[in-house]
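Only one chain is shown below, in structure tokens, and it's the form predicted on its own.
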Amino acid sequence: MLDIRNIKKSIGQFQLGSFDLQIAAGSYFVLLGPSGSGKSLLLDLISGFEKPDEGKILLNGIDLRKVQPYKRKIGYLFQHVMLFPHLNVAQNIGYAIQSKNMSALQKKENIKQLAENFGIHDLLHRKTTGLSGGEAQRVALARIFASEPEILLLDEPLSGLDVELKSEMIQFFKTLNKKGLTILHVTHDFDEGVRLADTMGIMHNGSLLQTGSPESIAQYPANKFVAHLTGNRNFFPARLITKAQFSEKFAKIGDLEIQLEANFPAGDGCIFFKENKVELYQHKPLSFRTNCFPAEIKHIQKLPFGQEILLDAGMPIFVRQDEKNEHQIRHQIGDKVWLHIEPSDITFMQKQL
């Protein structure tokens, strides 16, 4: 287990914390913000590349502030792979062992077993120059198992890949854990996160904003500026109010009354729903009471598998439709349509942080 207690550090103007984290053995745990939000310097203090000003970092109950970085049973993978380029494939894995007490026919097979497990048993006669991304990936990462780390620290390990290279590698961190790594990783990619992690945590500006469960950040993210970066950018401030003579609830927005499903007593606070869920159509629907409201088209942006629609209802709504709704409607900038919210699909929350 790594325990994370009221660490904090500061570099200049930034200062990163104070907060706590604990990441459970095993897991794999997502670490998602904007670029400048402290996440690879968290990743370089828990390394020991940086010292804490405040704080303690235990990893198996064991005071990192007292172990030296290359004792640390911690493997550490760069956003910007560094391998030895005057060393072929096989001596960079070995450099990680060199110090071991084996013969030089144990560091041998120690290599060629690294090699197999990672799949590049056929480069390691190869300078390294020459290697894809994902070769290189795969070389750095059989050095770091090597010295047998007890977490894996990835900064940024997806980023400047193809769309297959990233299939790969995704799929290949996936089995590493599931092997029982406990896995720390830094992104700024959201559906990335989604895709990895068992838990998650948002940083912004040095703090550490929510913890959860992907999907549960997602579905009450903390505030606006998590609602964004998990792509809930229909996130609006609200008074929750009851009308005598209904028993459900309205959040009013200016002069908009949309009805939810919350227990909420009435306030102030926001509401926020999801871009699919948000329906269109051009003429209004006499079957809907309630959330059906006049809208005007003013941007559509084009997505690999659908499209994403800007509207003026009196605030800015994002929708986005698949490749099927797409074809359904053809929508221009310009056009007037009604758009639809069912209440079971709006979130409310008491107050925004």
Second form
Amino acid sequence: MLDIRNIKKSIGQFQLGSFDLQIAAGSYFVLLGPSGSGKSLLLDLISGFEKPDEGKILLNGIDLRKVQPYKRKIGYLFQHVMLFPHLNVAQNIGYAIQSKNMSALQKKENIKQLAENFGIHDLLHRKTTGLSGGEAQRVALARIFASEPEILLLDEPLSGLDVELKSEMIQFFKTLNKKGLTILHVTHDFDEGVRLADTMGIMHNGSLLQTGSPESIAQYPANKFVAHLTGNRNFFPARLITKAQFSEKFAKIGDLEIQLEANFPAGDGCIFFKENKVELYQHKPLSFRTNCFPAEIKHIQKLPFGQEILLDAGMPIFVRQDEKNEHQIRHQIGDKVWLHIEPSDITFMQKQL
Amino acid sequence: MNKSIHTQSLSLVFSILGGLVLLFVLTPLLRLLLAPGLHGLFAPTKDSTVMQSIAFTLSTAFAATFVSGLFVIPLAWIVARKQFRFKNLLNAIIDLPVMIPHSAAGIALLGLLNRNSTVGNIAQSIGFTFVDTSLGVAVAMAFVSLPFLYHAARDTFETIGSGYEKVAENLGAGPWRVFFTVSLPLAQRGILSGFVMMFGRAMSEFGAVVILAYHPMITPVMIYDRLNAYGLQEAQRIAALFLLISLVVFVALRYLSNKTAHARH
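Beyond the form predicted on its own, can we have the form predicted together with its partner chain?
Up next: the whole complex, starting with the chain shown before.
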């Protein structure tokens, strides 16, 4: 288990932490955040290339502050895999075991075994320069495994790989994790996180904003930033109000009053709703009592399967339509439309964290 | 169309200016090589003092370069990797020997290392004498030429960056192993190129050496000596032979250093 306690680090104007983070043994933890949020700095702190100003990091109960980086047994796959260009593939894989007390034959066998495990046994005598992105990454992973790490840190391991290779490597990382290896994977891509993580953490400006399962984070984003990062752009601060003739509460955003399904206690908070839950009509639909608002189409973005529409309804609202909906009404920029959101599709959170 | 004409005229003018530079460098050297004629060029090879002097110059320059490397390369690595106060000042100090007149460098060394100075005295008591010794020649050569090796090594370490060293450390290698198995082999090309530059500068040094150690006579000093004693023609012969041998050694070393570096990469 990796246990990060009250960690804090300042570099120039940038400050990381302080925060706590626990990564259970055998779990696949994805740390999600835009570039410059401090993810890689956290990896450097864990692996010992940076020293924390405050706090401590424990790996399986051992305080890493007293352990030199080269004795930490933390595998670190850097964003650029950096195979040693002066060594061939076999020598790269064998780098960690060269100084170990074992016979030359044993070392050779070890390298061969690792190469087979990572499907690169036919590359052993190749130079590192002609390798493809996927091959280089496998060689780098085999090289890390030769050092028998207790945890694997992955820094944006899928960026720069083509789609096919990406899904191949995702499978590969999952398999490694299933064999019991704890993985801390850093990325800026939410979809990548969803496909891999059993637990996820969101970082922004050096702070750890939220941790939880990918589903819970997508469903209950802690704030607007997390909502946007997880693809929920219809996220608004709101004030709960009561209205005569209605037992349900309404969320007031500017001039809009949006009815909620559940009866929350009054107070400030946030609402958000999925982009595909917003329905569009050319004329005001008479079948709904509430949650119908006039809007103007400001932008239309074609997507591989459908389109995304930006509406101005006094606040910017994003609508995602699949191909079926798209053909029902052919919208154009500048069109006046009506939108409707079902109260049951709206999530309200009491207070923005 | 207009742009193309302008580009062409620019290239033409620049090529002519560049050609003039090349002529400026090559003409005196070619004149020197061709002046004695083929027979005259190799005549000094029969003079054993000349041949001994050339061998002494080359071997001392090599020793000065090699021994300097043991100190300069670690310094270059430290400066490239670590952040510390007065780093720029340190760089400026290392550059000083190149900036000052070499005769001044020789005077500075003579002032410090002569037999009557404190340092010279202490050195002599443990068996080291600098004035008019091979050691003095090597020290003077190293003093004025080590910035070439320092710059080449430091720039190479900086260009490579610390990424590979971090990878090696993460794989369980301690700092010494990281340096000898990763930092040094990766910087090999730049360091070898620095060695060649320093060696070339060391073997052609005159100003600092002539003041600290007139004897044993290195070839540049001998050329000057023969010019004074026997005139231009005699000096020209030795200069031409030394130039030829220097060129051969220089080209061979460049070729070898490139070949080794290519083999590594």
